[in-house]
Amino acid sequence: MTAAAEVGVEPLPDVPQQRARSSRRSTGLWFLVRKLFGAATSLLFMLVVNFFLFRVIPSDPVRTLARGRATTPKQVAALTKTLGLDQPLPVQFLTYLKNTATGQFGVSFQYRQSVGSLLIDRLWPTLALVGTSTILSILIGLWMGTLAAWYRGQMFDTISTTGTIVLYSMPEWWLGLILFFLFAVGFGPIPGVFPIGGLIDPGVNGSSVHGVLNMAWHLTLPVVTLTIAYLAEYALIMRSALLDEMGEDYLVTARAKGLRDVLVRRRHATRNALLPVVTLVALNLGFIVSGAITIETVFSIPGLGLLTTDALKIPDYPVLQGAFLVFSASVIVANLIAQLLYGWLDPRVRL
């Protein structure tokens, strides 16, 4: 017993230990200062060039809206004016600032409708394709890039590698038509099986279980392209990951204990191996709600990716602006989330 403990007086605090925790937590502080900084940066930048962008584009939105009608150049002016592109390039940006901070993002050219409660509309169709697709393509593609690294040079290995980076180099949408033409539209032998496009049946109630499975089997084929498409990144990221910690002594310490290969592999290399892959996963959840553009025209999936089609032969500013003001928001908000997250998984990174 101490000299302190024995007059009852309590005994003075560890002065270094308690630093060391303040040290940690202003690096920590201010670690998500920087990230929170950086990512509303990126954000605002992207808010002044999103306006920018799309009025480079050689093409009169009003000349396109009124083709094919009988119109007089006072009825041209009159739409230009309903359309707000008859005020000077400050003014309209200042309205488009202002619609964006409402969060309507202003009325849509085209469908005259407010561009904030469209891209609600054609959110979830986008949502449920590119989201489960997603899904897929991370559990199966670690999953064959664990066994392929931890199986490195056998024949799965050399299957699975080969195939994954064989698809992958495959643009999507060619890789959509070839599926569409054999299993939609039938080739020789094969018959049609499934829907040659939309999100449901006509007169079929999308809320009903019958419904659920509908948009199901419409969904089939664009999710398996896009699932396939995107398998080798994330096997071949986990192989090469998996490779590189199989070479660790912790392993050898490990198999030495007597662990089965299968607990090395699940508790060690495989938990360890997962850290590069993180980045890469956050990133791509990002991805989700801009959604596959092209696998959307090439199916007729009422998403966020037709609607950006649609609109670009207009062009759609408000609906051009709104949707990739979103796609740019949902990446940058990934990249912060993935940064942080690696933050705390590897204290080194906040150094």
Second form
Amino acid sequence: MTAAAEVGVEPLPDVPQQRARSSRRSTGLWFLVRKLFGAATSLLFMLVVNFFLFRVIPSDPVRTLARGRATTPKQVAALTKTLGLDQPLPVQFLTYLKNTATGQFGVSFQYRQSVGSLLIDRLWPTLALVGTSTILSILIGLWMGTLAAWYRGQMFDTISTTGTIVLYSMPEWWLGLILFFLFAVGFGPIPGVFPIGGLIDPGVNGSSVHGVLNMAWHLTLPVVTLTIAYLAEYALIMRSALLDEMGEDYLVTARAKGLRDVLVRRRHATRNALLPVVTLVALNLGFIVSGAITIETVFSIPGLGLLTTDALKIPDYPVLQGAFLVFSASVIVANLIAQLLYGWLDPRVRL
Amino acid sequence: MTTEAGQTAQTVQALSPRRVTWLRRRDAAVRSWKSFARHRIGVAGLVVLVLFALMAVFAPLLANSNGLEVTKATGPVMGAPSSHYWLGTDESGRSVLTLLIWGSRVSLFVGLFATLISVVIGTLIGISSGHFGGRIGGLLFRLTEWFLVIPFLPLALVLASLLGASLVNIAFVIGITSWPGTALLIRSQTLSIEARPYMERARVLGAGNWHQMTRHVLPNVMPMVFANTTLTVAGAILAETTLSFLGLGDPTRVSWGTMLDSAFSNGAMSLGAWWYLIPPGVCVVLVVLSFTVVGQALEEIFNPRLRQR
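Alt. form predicted in complex with its partner chain, vs. the form predicted alone above:
Below is the entire complex, every chain and molecule, led by the chain shown above.
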């Protein structure tokens, strides 16, 4: 790390060492502050969008909320008061900020339960699904991309690049439908072995060993779907990043030293190519959470995604608002991590 | 190459400046087309796109629009493919092939309309944020970054549910949620063009902001806009399909996405109705794939850095 930092901020010969070191540290600190500030403004912007989206676009929120139900003027007045809509807009915004900060997102129309606790209940199936498939897709995707670039133009490259571009053009939920159709329902000679949806069989205790295995069995097909759907992007980006590095002189040097091909690839080329890939991976983390929306719908896994699509049918605005907040916040956090990681790996970025 | 340059040099004396410009542009277009024609996969994608476009335009000739109406459907419920219904029937006895042909209209229309919105916003904001330095440019850049971090699908879902389901609304929602990528790309292109000497010359000669942006920056970023547009259409069609699948499509129109939605919600999977599940998805993949490969071919032509790949 320190060696890398010296490459970025080369101290001039006549500058005292002490001063150079302090300025280097302050560059890093300044970078951190700048990125944190950027994330904070993004978060604020997102909160403003979230506030206005649900209050301004529907011309009359109360009527939208009471849509399809018979309401008396008295009820409308009461609802207006509960929602705080009789207050001026800035006051409403401050109340909203306070409620968001304390985790009070209101009460779901559909479940008659606080949105905050609903979101927390539904968070972990999504995290299990998304976490597992992210790790798998990164590992497999990077491996495929590396090999494809290293053996460019050969059969593996042709097959994997064609396959990844086709996968990239495919809605991930359609792939899910097909896999569900083939392996959960069964078609022709293929028996339907996998469960047809849900997270756990009814009556099975989720905290026992049997329950955990049962859940893993239920999550297998969705995880496979998301893994296949996402590895395409990682493979493509890894391939192009490695191709960028392959013309570099230091690889010639490494070969001239007599290193074997595998070592040149592993120790030199791949490491440098990983730099842009890391950023992409971290950026993607935030979006994958929302990518789970469709897959959870197909496999009826009770996570945040299914909660969102169910809320759309009502429409259950407090739930939608809360879920939107969680999805956007996860992107902002992932984005911040990506930038900090990139700054840590590549000191040139910090300047 | 040399003969083309020679021709242009000869015609300079005889023709007006406007004509010279026009000839030069025509030469450039011919050259781009020739390098595109060398790109075999790109040409294949273009052929597929033309076929789908013909199918959408001539839908009334290929399939009777009466076949779309549930009340006039005469086929069996979820019937398997037969000599009469080549791709079987749906849950109300309509021919899947008819739905597929008419669905191409909606999918392509929404894809293209959404792309138009997205590209216009993206190009405007990209060029202005690259051209105007200082506070305005910085603010526009910030705005782009903010929109970039809003996750696309949740925002689109929320907007579509708030605005109500109609074709134009869906296109609008996709358009205003997918412009930031274009804007960032165009901004970086603009910045590199702004640094070129002829921009300085134009400024010294007294060219205003509008003249600089429309006469110098825009023609130079246009190729990238064009390549990006094709890729944006691919994304927009995918987005339309996904939104329709989640039940936010226009209920009065059939698109490939709404077909998959009704296949899913009417249990086509447990009934083994593969003819209802596979064809719409294959159409989506074919169209999106074709737009992607055409876009990539164009990118390679217009961006020399990618040419060795």
